[in-house]
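What follows is a single chain, given as structure tokens, in the form predicted on its own.
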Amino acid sequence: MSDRYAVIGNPIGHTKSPLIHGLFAEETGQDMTYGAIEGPLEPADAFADTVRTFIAAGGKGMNVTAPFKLQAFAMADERSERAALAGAVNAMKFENGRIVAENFDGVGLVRDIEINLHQPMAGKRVLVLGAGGAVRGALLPFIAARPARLVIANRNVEKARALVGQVAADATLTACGYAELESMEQFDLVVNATSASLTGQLPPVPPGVFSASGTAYELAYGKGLTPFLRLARNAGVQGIADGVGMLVEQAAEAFAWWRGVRPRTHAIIDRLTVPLD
């Protein structure tokens, strides 16, 4: 019998994960199946019951998407450092009666920026907009990339400062409100990790933060030229990208964690990319 994997979320009809992991399995010759599960929102313990039912039926691992990342974190027996800082997980592995939890979102994001977009972060000035779960998951991989400066900007500056305070002292890492960006220098990389683009809105970021020779990265994907990317383009930014590469790269990290072999990603990224126009 093939090893069973799945993604769980609600809603789940939009997910690309079965397609991505199916192509990964085909390329690497892995005997596995990968499905999508729409997890129940109620009662409170329904998510955990669904996961345990999947395990009892022979499930080997799961990806976790909204709104269950916090619940997956809570039911894990073992969590990586990245998952612990994020307070959320996007991948679980079931072995020896234990649930092991990881968060590959930040790793996938950094890999997409540095490998696929050819924009190494070492020595660069990096601005991240937002201080929610996506940023929490990305913070340690971003720091490991050794930027010269890493600024977390958020509407609620105390939330950003609290997040920075959870990380071991790092002179390159600071937090601020959006208003403070007006007096800062340009950044080589600006990442929009807010939820604004999901509703067609623009975070209150001044166009002066963008460097024409830098990169603007939109975490949302498949939305075309979002208000954030349009602002960056109008500011003269040459490099703009959305999060489709991150989606595929974090999936590849989970696949390698489960199966011990890392699949190639470029062809799938190309297949899923929506033109930014």
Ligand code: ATR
Contents of the next structure:
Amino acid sequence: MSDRYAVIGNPIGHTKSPLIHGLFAEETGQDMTYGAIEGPLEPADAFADTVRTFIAAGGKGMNVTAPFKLQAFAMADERSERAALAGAVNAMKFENGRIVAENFDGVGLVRDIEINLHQPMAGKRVLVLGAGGAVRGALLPFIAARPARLVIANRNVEKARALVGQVAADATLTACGYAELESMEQFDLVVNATSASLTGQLPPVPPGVFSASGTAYELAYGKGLTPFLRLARNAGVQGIADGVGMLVEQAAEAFAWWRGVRPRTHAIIDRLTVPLD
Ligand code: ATR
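Show the form predicted in complex with the named molecule, please, because up to now only the form predicted on its own has appeared in this conversation.
Below is the entire complex, every chain and molecule, led by the chain shown above.
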């Protein structure tokens, strides 16, 4: 019987994960299936029951998406360091009766920026907008990429400070509010990791933070030219990108973790790319 994998979320109708993993399996010749499961929202323990039923039926691993990333974290037996800082899990591996949990969102984002967009972060000035789950997942991989400066800006400054305070003291890493960005220098990379774009809103980021030769990255995927990307473009930024590459790269990380073979990502990113305008 083929090894079984699935993504679990609610809603789950729009997920691209079965398509992506199906193409990975085809390309690498792996004998596996990958489905989509709509997880139950209630009662409270129904999510864990659904995962355990999948394991009992021979499931080898799962991707986890909204709103279950915290529940997946809670039910895991082992968690990676980056999953622990994120407090959230986007991939699980089931082996020897244990649930091992990972979070590949941040690594996927860094790989997309550094490899696909050819923008290595080492020595660069990097600004991240937001301090929610997406940023918690990305923080350790961002620090590991060794930027010269890493600023986390959030409306709720205390939330950004608390997050920065959770990682080892590092002079290159600071937290601030949006108003303080007015008096800062330009950044080589600005990442919008707020949920503002999901509702068509613009974080109050001053256009002066963008550098024309730099990159503006929108975590949301397939939303076209969001207000954030439009602001960046109007500020003359040459490189603007949305999160399609991150989506495929985090999937590739999970696939390599499960199967021990790394799939190629470029053709799939091209296939899933929705033109920004
Ligand atoms: P996620 O898990 O997607 O990151 P979250 O944990 O709810 O979601 O966090 C949402 C992030 O988007 C927060 O940083 C939030 O800012 P606050 O913490 O100050 O609320 C940010 N956010 C949402 N809407 C925003 C907006 N219109 N402008 C700026 N930031 C916004």
